[in-house]
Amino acid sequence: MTSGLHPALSPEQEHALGVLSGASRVLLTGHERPDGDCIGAQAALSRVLESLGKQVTILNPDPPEVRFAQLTRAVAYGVDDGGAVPPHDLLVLLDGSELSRTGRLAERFEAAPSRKLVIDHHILPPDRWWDACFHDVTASATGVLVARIAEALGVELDEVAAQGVFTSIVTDTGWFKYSNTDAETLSVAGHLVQRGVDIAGQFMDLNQRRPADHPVELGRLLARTEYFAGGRVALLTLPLGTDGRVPEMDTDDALDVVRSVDGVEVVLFVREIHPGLCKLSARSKTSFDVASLARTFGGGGHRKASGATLEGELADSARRVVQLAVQQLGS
């Protein structure tokens, strides 16, 4: 152990922190649809940086969400508007390790001749496109592996970075309650509320700023479930709204409803997101690994939580995803 904190640093995560160290113009980027482990491991790491003199630019492909304009208000965060990505000797990639989940700024930055840095605790697929990689599955959040980064640079968490760190921790566990929550996660969330993190403050910012017709919206897709598998498997499904826009909600309030229903082992919410394509978010509550139903799709993610990409309909993706779940849990 290098703390009470952290464990040792692998060689590999050596490698990938000289890359960092030797970059002078760093460009932070994550995934569509931005969530709390990566908006705020993106904050964290600017902090970071920035600390130690490097220019650092944040370009993410959707902006991030209102709940998070306590780290709006402190940090950057570009959006995609489809012209050149800014000037930068370093591209680095949070909270996911492919760069198709950029979307369409996945061409650009492949086309860019910087040195290309995964920080990621999620499954990596086999193609290995990026120079370096700061990467640990058993991480309960990205927030994490930059709080390590901080710690072996020399790098007191300053007030943002520390809301940052924090933000991705308890969005990714669930507020603590998620079996990925480890030592090392409840060390590193004491640590930052020794540093001034105020918890009921982040709780209220994150958790409970709701717009009005949250609850009426939550409702209508919480009507939507389906059972399967003898109550074993559980499923949402959510249709573009009649505007033929995403509905703008947060949904993990809905996965956690039905997850806590009694016989369910397996949540899938399958939404669309354009005519012919829709998103798979899958949890599980039990030793069901939905990391390998979503990389049947193209997807991945972690064994409790995963995600893919399909293309099709959502009534029959709904039904690829339901009849395979219901498969594997029969296997």
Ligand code: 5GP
Given for the second form:
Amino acid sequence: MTSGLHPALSPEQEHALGVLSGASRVLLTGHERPDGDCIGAQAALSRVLESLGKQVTILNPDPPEVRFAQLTRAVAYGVDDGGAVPPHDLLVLLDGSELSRTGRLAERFEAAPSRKLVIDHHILPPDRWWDACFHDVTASATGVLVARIAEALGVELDEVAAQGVFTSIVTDTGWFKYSNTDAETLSVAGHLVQRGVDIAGQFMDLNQRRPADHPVELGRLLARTEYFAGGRVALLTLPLGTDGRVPEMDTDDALDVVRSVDGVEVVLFVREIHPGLCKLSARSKTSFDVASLARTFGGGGHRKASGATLEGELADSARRVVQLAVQQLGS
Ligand code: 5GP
Ligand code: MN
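Next block: the form predicted together with this ligand, after the form predicted alone:
First the chain shown before, then all remaining chains and molecules of the complex.
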């Protein structure tokens, strides 16, 4: 029986569902610097599986941002301390499909004698290393896939799970602004509101509790905007702070401003995360495929939102990315 909120499952998704149903000790993991989609989907899946009597633990490579505390406090959220991974019979990777995206955890996961399941909405790598995969590149967020799984398992989302899926959706659709927002996304969101999600409260918690220096930091970053290819490519760069730390900055806040400029087609945000190591976030306003751009640098993502980790100094990394984007845009 279906509610009409979601599309029918594919045979591969049915197989993934069987693998999930058959497990009793499940370990959930996600990508480095987990975002709201990753954490929201994990929190939701954790509650769904617990309601079925399974033992569920979350182990991520990095701690969550404080704004996700309501979710992470409600589930068994753990951060890698370099030690042994907890015993489990199924490892589930959410919001990514390459084990390398779990950073230092990847080696231990690989060595674990568990079955492996991927739940993701990004383009998959050619190497299918998993036992099962619940995947749909058209899903706006991994949280939407968890909502599909819950429905297929006959589990109603509880308050935490509903908040998790909502966090996933608003993170990955930019609060329903981006082109991945579709009818399923809006139907699911409507259902979540019926389940008690407080939209204004969520907006307050997720996006309206920035530190006092946020406007100054954002202004400083935006003041460094550079344009290339006659204004079709915009570049933002953010070096490490003078204290050697990564400045707190929500990538999407900055990207949204630059993306709003008329004529800009591609926005590239390169931020230094360690000396000699940078993180790229790329966004496209047109059919230009930034996932393909990111893959050139070993990253990935979606056609309109992608990322990669770049080795090299900030200025050099930025120059390489801009050069390729300008070249791929053509004239
Ligand atoms: P963001 O710029 O918000 O970090 O990421 C945008 C999109 O690109 C997300 O869907 C994210 O999963 C993907 N992405 C970001 N960084 C990487 C990366 O290093 N590797 C891969 N494969 N995807 C990435
Ligand atoms: Mn996602």
